[in-house]
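Single chain ahead, written as structure tokens, the form predicted alone.
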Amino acid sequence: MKRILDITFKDLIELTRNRMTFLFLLIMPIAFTVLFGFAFSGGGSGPEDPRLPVGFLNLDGELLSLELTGQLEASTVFRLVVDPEATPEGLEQQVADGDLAAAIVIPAGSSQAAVAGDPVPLTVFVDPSAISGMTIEGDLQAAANRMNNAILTARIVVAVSGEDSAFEPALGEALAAWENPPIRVNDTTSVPAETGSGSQGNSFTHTAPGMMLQFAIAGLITAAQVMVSERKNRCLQRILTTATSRLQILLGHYLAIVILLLGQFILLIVFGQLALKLDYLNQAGATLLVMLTTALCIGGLGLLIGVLARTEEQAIMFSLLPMFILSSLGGAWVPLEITGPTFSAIGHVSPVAWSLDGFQNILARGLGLESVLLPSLALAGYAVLFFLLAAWRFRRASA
């Protein structure tokens, strides 16, 4: 372990002495974040609704279905997308294509069935394996339960009073009572209800993590150059004559890159929290997990670049090419949500897309730890892949 830490400490000293390190890892991310954030904040008609898009079709149109529509419109998790020309089949296809997170259809005759005490099955199209699908189902179930309880209360009032005309006033009073319950639970796993709080409507919500990831990859130039310099001045050959193994050498370099990236992420996240009003710390555990797995992933990529590059020029080229390709493909410049399902699926070949998914779930949607487990797992997989490729190449190159 001491040999690994010695190599790590040596690399960190060399990296922190290089002005390019701070240029790529700190100065340029802040400058481009502010630039793009202000550029994209102007000219819009208002803050973007961060709630999940859910198709909606009301085939009933009677009192109870209209009341239920009002309950659904008040959701803080999803927003209803109403298309007068929509059909149940068309909505199902849009969900399958990824254009909608889910779709809800209220069948004809629902109000009459509910008044008679019969169950009213809503038609819901959703991907149950997706985290967003489970979140929508939970919020929809809560709205349906409120409606069912209000209907039951109104029917009891009618039965006691013997007057059918008492149903609508009793229903309205029961629904109004939900707005001011005697016990209120604050659910921190859903999108905050106040659009002015947290990061909702903040123009930096996408640009800040996007620029942070882009320049984290660009900053690998200096880390790769350290490894190139180590080979050119024959320091590597001298290390190999000692009891230090190849794995220890790789781990030492890898640990230095990861520590450097974590330092960058911490500084930029603090900057975003304090200066840009991005609520990273609202879900501190989720933020920490995404930050750590992203550092491990990009660190593995930096290690691979350092092993492959033979000259300082190659180190620059091998770092800048992944920066442009992975950043553009992964949605660092343009959010994948607006590019369509096909390009979004292709974009997730890039680890940048998975990292942005994690940060967007935290910042834009206010979701918690469960929402970042899949992105973090994907990033950890990329980290293992990059490290194994670097170890294989390093073993062949130093044999």
Contents of the next structure:
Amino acid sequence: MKRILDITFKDLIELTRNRMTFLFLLIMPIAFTVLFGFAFSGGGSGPEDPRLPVGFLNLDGELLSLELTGQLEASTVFRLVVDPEATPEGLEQQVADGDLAAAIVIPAGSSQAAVAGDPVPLTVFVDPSAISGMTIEGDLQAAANRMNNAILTARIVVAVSGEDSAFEPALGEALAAWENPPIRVNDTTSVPAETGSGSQGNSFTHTAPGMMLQFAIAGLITAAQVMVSERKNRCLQRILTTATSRLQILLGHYLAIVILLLGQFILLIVFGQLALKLDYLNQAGATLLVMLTTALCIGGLGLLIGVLARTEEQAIMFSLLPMFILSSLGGAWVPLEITGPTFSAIGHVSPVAWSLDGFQNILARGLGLESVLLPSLALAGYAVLFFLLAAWRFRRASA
Amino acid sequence: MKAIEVTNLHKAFGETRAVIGVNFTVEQGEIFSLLGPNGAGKTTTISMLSCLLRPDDGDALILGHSLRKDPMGVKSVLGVVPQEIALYDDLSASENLTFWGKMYGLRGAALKARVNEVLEIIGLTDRARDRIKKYSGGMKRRVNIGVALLHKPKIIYMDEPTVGIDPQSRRSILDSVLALKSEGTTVLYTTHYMEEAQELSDHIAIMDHGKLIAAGTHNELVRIVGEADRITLSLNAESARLIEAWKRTRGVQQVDAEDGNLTLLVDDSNQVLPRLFEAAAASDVRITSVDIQEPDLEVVFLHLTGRALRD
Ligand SMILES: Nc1ncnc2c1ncn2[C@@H]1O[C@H](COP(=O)(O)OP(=O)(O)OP(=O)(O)O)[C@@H](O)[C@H]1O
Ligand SMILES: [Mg+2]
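Would you mind giving the form predicted together with the partner chain, to go alongside the form predicted alone above?
To see the whole picture, the full complex is given below, headed by that same chain.
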């Protein structure tokens, strides 16, 4: 047991010496929560499907545009009408004729441009005389914001993960990109695009835990890198020449990641409670349980990443990918409640969805301990799964 | 009890047969060297003897603990200095030593005192708080060795601890190896520098292409090539008559002529050299340079493999 704690303690020293740890775990989630908080208010509570038909043409077809498509499909305001034969001119005509409420065109090369840091103008055709135009643009803007959030996150992570000396300029550059968001809604009509302003209660109720979870996963980068470099610089082999078992090593690393995540959660929850007026402490026991099981779960994921990644670069990739997939799928960007039952069911494949359920029950619905038992159980299940996978891989890998 | 008893170790990596039927015995308290060129299988052997690699066949007893049956017992009596530096770059020397001390089972005040002692031994007390990544290669090597001294193990393996460092650091490392021996520690040392093996070792095993090709004390090994000294000479003029005269001289075993240089194998250069000069004077030939090489492991290796130890 002592050896486990020795390894944990050593890991924590290494982690706290890395400025990236604090950037990922504290600075970025707070910045993103505050800056994007208002963009997530999620529109009105639209009933059934009287959603407006909006023509949609994706001339890009690469990862980011597909992700944006997914975001737009989840809209409560409009539904996408996709015609493979469509042309931008044809769509414009259809809008003018009143067949479509609006049309959105993603230009070719958008994904690449966004990744490279160039602005991506989305073209929108709306009928300026129709009131619906404004609503559509608002919702589109919100989806674009969510994508921007994700792209900026990735860009910052990649920028600061490089050379240590390049840390500050890279961070400065990446933050400056906020002034100039990657995806811009370029309306071709006179109606100005307007961001939906927060209306229903506290708009941070969803954003704050959402961003906390997103960046908890992003923060696994540094934890996984500690494990990767331990293997690469042969310290792992050296530990194995002492009377320390592989299980002890794994548990030591796991405990370090979990403690780090708990530290992050506590600080962000205190920040939410004090600065954002989110009432976590009203249900302190429930908050504690969700927090703990979430840390165990994401910590397990981090352990798995650390065991699987062969290089520091892979540790970044293997952390960013789940960050994107689990966050978007799990509703960290768009609340699953407003995306419909099918989406929500699929979304619960992601542990992020369960954790958000837990936090939403506490924050939005004011429910107590009982309401978070199921989410916590699911999270604990994921924790066990991730840990076992990591242990299995770790045992097989010849050090 | 023997410190190390190796029987018939085998290890292959796919097609590469890295270690082939290696046997040797190391007495307690001695320095035993594995000498061999790159790729001979030294590190593979050490890895098996420290339970990092599982042998394909064979076993070894380390102070009576079997590699196969009691790996934890083996690990508990060992200190290992790996060939590649294995330290945490973001921790200081003293933090590294403290961490490794804990891994070796030391705690509390004893650990703290021992870390300071080791820092003293490796001569880095005044740099103890600097992070490893700011250290020079030689300093890192010294910390790398220091780690294995922490728990005062009965047996220490050192895998090429002097590779790629300046002569001064190298000297201090060799001295610390000798100091370990004087404290009764058994050292299994690998190197491809024959001078090191020669200076340090009680026993030497020469390894090549996965096999032990010879083992014994330095003198025993040298006797393999017949205790000949090697004298290399150059002359101011070629003289077949002189070469014939030298071949008949008492104590000369062999004379080889190759583009102006003559190489002689002789029993004892001290006695033979005056006779060579006499014969040269008699033939009216001047000797312009003389080089005497007493038999060494380089010659032994050349003799056994037909190749030089270093390429
Ligand atoms: N993990 C491995 N996978 C495949 N081949 C290996 C592995 N480790 C060693 N070998 C091969 O086994 C042989 C012996 O290597 P080893 O490292 O034991 O030699 P060495 O005597 O320590 O050499 P050096 O002086 O260069 O350190 C080499 O041919 C090497 O390429
Ligand atoms: Mg080697």
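Positions refer to the first chain, counted from 1. By rigid core we mean the largest C-alpha set that fits within 1.5 Å across both forms. Since this is a predicted model, take the numbers as computed values, not measurements.
With a cut-off of 2 Å and the rigid core superposed, residue 279 has a Cα displacement that falls short of the cut-off between the two forms. Comparing the forms between the two forms on their rigid core, the Cα displacement of residue 354 stays under 2 Å.
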